[in-house]
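Next up is one chain by itself, shown in structure tokens, the form predicted alone.
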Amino acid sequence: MNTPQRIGIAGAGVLGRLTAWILARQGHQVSVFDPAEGPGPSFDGQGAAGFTAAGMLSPLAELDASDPDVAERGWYSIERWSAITASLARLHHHAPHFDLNGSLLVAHGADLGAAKRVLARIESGASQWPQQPQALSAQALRELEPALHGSAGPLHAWLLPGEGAICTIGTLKALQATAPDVQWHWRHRVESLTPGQLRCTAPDPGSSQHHDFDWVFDLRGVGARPATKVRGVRGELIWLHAPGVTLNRPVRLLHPRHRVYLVPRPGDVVVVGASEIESEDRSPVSLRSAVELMAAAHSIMPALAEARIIRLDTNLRPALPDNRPEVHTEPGLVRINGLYRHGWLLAPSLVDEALTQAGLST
């Protein structure tokens, strides 16, 4: 499609602001809008859910508990964040981190069986791709990780190669500076939207708009309720500041009761977080949560017992019935949503792919 199109987009979350940068780059006439302050993270429970997450893109790890098209999703993503955050750092002065030094997974001696278990159930999804678990023996581990060692014993360990991480912070804010001439319409909630129209209340009390344009995009995750059936997932993360500890990958840690991760982002700082609560609730870190995933974490970690918590943070990610995403494209509307625990592994496939249903892509 050669001619400029007018299009209105609904979120401004890590869906919206893709979705605004990439039809922007290609001449298109982009407004987004959100109920945000602002395009900067709120850190209260209440903004895009793209902030509050740690930015793994584990395709392998999440055949734990995935589907083989959620990985074969994310190795597309993988591609496409490379390509992305290179024009990023181009065009923005703060280039969002990206990297791709595999993840690891490791495991408690007490622990081997149940790591077994989720290591059988990864193998068994990645079969047709040629990046594959890798057994770490105590001493490769140290090398490549010297800060990594169990409380109670070495830690068993495992190379995800080809995984990575993305700053998620960093990149929705450059994504957002570098959209060109899009129209970013903050305080701006959607109240309803339909084939072409979208319906607004603005920042004045009682007042509303209505704006029309050949496309409209829903990708306002929870936020599309009640036209969607999506329900809130809540996350938790933990910010910490940890001078001179070194981490240089991801790392999840196989436990029978917890899924926990720390995740390396610069200046120091190591998030740690859990992937998934079934509740709604946008309230503070819990005493409990944050015990357990802050133990967790000094248990294979203990050089983070002089770490200092910059934050703890919680949102709600977008999840469907069946835990799956889904695309819906019909002429002049198309809507996004179902993201999961998967915001930043499967965003670019997503759009690309409901870009290309639209025939918006080039």
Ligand SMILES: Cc1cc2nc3c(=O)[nH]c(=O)nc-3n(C[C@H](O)[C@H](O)[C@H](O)COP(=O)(O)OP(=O)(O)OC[C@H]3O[C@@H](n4cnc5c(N)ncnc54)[C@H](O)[C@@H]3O)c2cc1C
The other form holds:
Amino acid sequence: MNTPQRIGIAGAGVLGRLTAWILARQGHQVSVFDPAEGPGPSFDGQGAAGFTAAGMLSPLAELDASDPDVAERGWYSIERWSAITASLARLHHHAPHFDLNGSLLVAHGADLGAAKRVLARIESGASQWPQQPQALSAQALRELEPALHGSAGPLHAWLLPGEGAICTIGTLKALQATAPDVQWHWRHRVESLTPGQLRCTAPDPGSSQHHDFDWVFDLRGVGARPATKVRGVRGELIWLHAPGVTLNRPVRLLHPRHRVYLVPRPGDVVVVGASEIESEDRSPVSLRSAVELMAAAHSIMPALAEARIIRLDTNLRPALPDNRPEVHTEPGLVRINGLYRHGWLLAPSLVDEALTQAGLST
Ligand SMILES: Cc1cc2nc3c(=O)[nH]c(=O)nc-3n(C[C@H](O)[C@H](O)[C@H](O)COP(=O)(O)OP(=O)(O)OC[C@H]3O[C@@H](n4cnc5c(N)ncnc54)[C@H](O)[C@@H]3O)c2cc1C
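Target state, the form predicted in complex with the ligand; input state, the form predicted alone:
Once more the chain from above appears, this time first in line as the rest of the complex follows.
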């Protein structure tokens, strides 16, 4: 183990909790600061985007709109999540749901041309990996996902092997609950960071505090402005309760206008997402987004007709000007940001890279 270091972390989202968990388990003294009221989700559009995320782990599907290095980091992260969730299952009484059953791309017959363009982009980005999209016959699709039916005829479908999903809320809660001896400072907003020092406002009105550390980590996502040129990209999604409707893996509908996905969650929940809007509006889900997402979901899974809408959620994806993630390390200070639409897919890879650069990895 390294000599124990005093670590101050700004932000308790995906990056903050994962970093705290890894460093605390290595024996470092970790303090985390976040303006949230406590460790659970708030569902008011204000908390960590990590809670809102659907939790798809899709290195292949993300190649539609990202560089191959996102996929490379993604495959690495999937292996890391596999080991981390296995540890969480041992340490925590509720093991967070994590599966790698592959995911599906589906398209209505009329949209086959647009779908083939997406597949061509994925196949060209994935040429160096063994995992490739596999076209499925109607019979093979029925066997994998009997509840999927096109509203206007059979669906075209492709399996993306090795992809999966992680339960975002369960994992964030478990990371927080099992990180040993971490001091969690809720209702503390970090105003500025410099190498080895962090300044924040505490719950008492007007009370400002300075804290000294060996290392500070800026993991505030959209809240890292102005230190980082990050912007928020609005995303909306819908939780459906659908008892008796089976969905075994994430499904994405390839459509010329919408990118819509369905992700199964424990408790007969299906999460339908997500809009992607260049806006920092954190207000509730719009009627237009709700109608488009639900109509698209129903068009490939008619059995959802009687599902109950149990939650509408909004949040902001933290994105840098080039939409790529960034790790910055200097003595006493680490910043990671720009995880955009694939923060769960990238976080373990970026955190490990930062800890290696900082000499904090074991
Ligand atoms: C609708 C939607 C769907 C998504 N789906 C997926 C998906 O399927 N797969 C995937 O991989 N990714 C997905 N994402 C993206 C993923 O959620 C983000 O990339 C990820 O959460 C970014 O992690 P982060 O730790 O940088 O930021 P966050 O998770 O947003 O955490 C930032 C934390 O910093 C705190 N903070 C803010 N300001 C301050 C301050 N001044 N001081 C201290 N703390 C502060 C916040 O309270 C928060 O807790 C989705 C995002 C959205 C919005």
